[in-house]
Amino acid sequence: MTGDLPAIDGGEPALSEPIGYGGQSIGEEEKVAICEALESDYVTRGPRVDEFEDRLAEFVGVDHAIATTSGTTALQLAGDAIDLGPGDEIITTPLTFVATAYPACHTGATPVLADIDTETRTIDPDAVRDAITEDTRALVPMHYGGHPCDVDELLSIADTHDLTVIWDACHAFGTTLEGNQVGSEPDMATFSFHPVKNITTGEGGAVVTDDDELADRLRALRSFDMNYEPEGHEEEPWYQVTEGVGYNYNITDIQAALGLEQIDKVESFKRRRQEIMAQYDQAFEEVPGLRTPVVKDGVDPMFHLYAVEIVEDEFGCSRTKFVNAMHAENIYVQVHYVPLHYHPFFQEEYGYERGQFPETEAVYDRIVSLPLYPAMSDDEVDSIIHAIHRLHNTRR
């Protein structure tokens, strides 16, 4: 452990080497699986992708999983699959990464933002109700940090207004709600397998669904909207035709090989994340002005983010000063996220302005993501805790 003077004030950094807010956990099993894939007949989409999709569907508890190149492209495909277009609206949260709005942005539809519940940082069902118009086609709720939205309320709203739900579950792979895997709810859910997420395929993502027609449409769009067996194909086996404008969002067998090993480890990854969260929760329980994430009844979380809130008057410094102080300690905390309505694109394209979503803005002004990933050591966790305590002690 270092002394009592924060690094930003001239003390020794808490960590000798930088640590980020997230990172992959890759073992020998993954390396062997990747080498086997490289030595096989398939390096692009092949039998390992099929196996990976089957395992994903089985894990989540749905009939179909369609693997794609990222969580971002999974969200885009979901919007395309329900034929969103100009004149349509989706409702989503301002407190998210920009890709959550892409089912609208890539189709010409309009993303309508609805404020959040500050406790879970997920979209507020009452705000959703207020935002619905005759043009609303879909809801795109995002499970912030890995904690589920109010699923029952949102499904009730969708049923009442005949809306499709595209769950942005990119943070929540492995989280369960009332014993069910997040992502198993109607109509579609998207996952991300970026290296900082709960499992990784390097880059990668997936859409999962129980809807056979949606699954067929998603698979077609993922691969050029190509009909590989049209009429005449039996006699002329080269004859394949495109039926629309699709994409090449196919993942590789190399990525799938990595993902298959990661699925085998998901429960151990979850346990380790929960151990680190428990250490944080206990350490910060009595620190004034440092609010830790909530976990609602019925939720067994696999958090992607451990996002705290820094209340300046109580903790002793602003969120900005906290972030800079942690960076000086070689602890590279991050802020998730700059709200959508702060981005020039959403302001210029859709007319959003600062001040429109007060709950989101209040959380954004305070929020910071601390390091959380399975490869972290207990010593690193202890050093982070110590750095935060000593910053508070010198600023209160």
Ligand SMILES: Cc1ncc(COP(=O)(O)O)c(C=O)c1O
Second form
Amino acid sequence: MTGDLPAIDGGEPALSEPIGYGGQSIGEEEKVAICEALESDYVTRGPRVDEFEDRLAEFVGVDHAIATTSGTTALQLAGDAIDLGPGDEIITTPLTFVATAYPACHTGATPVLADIDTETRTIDPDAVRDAITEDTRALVPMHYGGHPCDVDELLSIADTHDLTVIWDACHAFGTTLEGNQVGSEPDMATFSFHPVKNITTGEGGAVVTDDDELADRLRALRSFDMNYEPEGHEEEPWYQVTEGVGYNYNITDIQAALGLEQIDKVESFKRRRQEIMAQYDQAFEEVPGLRTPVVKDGVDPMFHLYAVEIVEDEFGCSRTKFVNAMHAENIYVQVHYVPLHYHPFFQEEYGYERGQFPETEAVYDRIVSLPLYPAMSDDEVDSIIHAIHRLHNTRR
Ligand SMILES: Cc1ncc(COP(=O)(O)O)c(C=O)c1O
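Structure of the form predicted in complex with the ligand, given the form predicted on its own:
Whole complex next, starting from this chain.
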């Protein structure tokens, strides 16, 4: 008889089938739309991509959206579009996925890291101010988990120092700040449509901007830096010339068909994410040592991650033990992220070391993302809550 023991102590796992921290919701509408795209003339970039970009721009409230193959390539294009290069610096957060630094890493610029505000786990504007040098060209703040950074402060710093802002909004599609969609702020924002994100196109991403020149540059770079209508060749419809080294980061009409259906569902996805967040918030209110995510005034969040912090002395076990205990329950929680300065590449290439960013490191030691995605059932949410309560009860 195992009683109500955590699975790691020999009890029954809370879930009979494993679940991860995120996942897509794809319905019949998406399947029909994808089949229609397959039967159309375009299986590469075609009219559905144009429509998807229009819908994205309209949704975010900007003039332009440029769809790309991923959030990673969106960030890379953004760095290229402002001609970053060796000798330039960008300032970004250590608590992020490696791709946030790619506007620098891919162009030869240097990613300068600035510590986080532990409340929102986003870059701390004071740390940004301290990191500015005469070589700083851009800020790349990341809206951790879907909660916006301190947008006003960061825009004011950018304004004072004449810096471009590339918002990594890969987690935050659908979040609003003071009624505006996150991503609508100057100069550019990037989104990811990976299946764990707030909407999906399989793989995919986008850069959004109000800046016409940047939009032209991003579009050209996405497709081979090709000028399809060069001056002086009006009588030669075949005449296309490349004006630099670009990429093929085109998404397909098949992906756009999926994306268009997903945009239609974004409000219902948001409601479901918020419902699950509210269930978690309520269930963990009284659990000592389990810190739930903060939502600041003015924010209507579409959280991609529900990242809690486990304070060992109060909860009764460490974050690492918590993760392993949840995995034993078939609940595949995840840690976001191993800080950038812990990675061998950032240490060897840019000279970072452990110990440099104490706030990030303290949060990293405590943080863990619980499952959060619209397709989760109430039973799954209840089982996760139950598993966490019983772990705490046996460890306190
Ligand atoms: C903060 C952040 N930026 C960028 C990316 C890259 O997005 P993608 O997976 O679409 O390349 C990710 C992916 O997880 C991310 O979490």
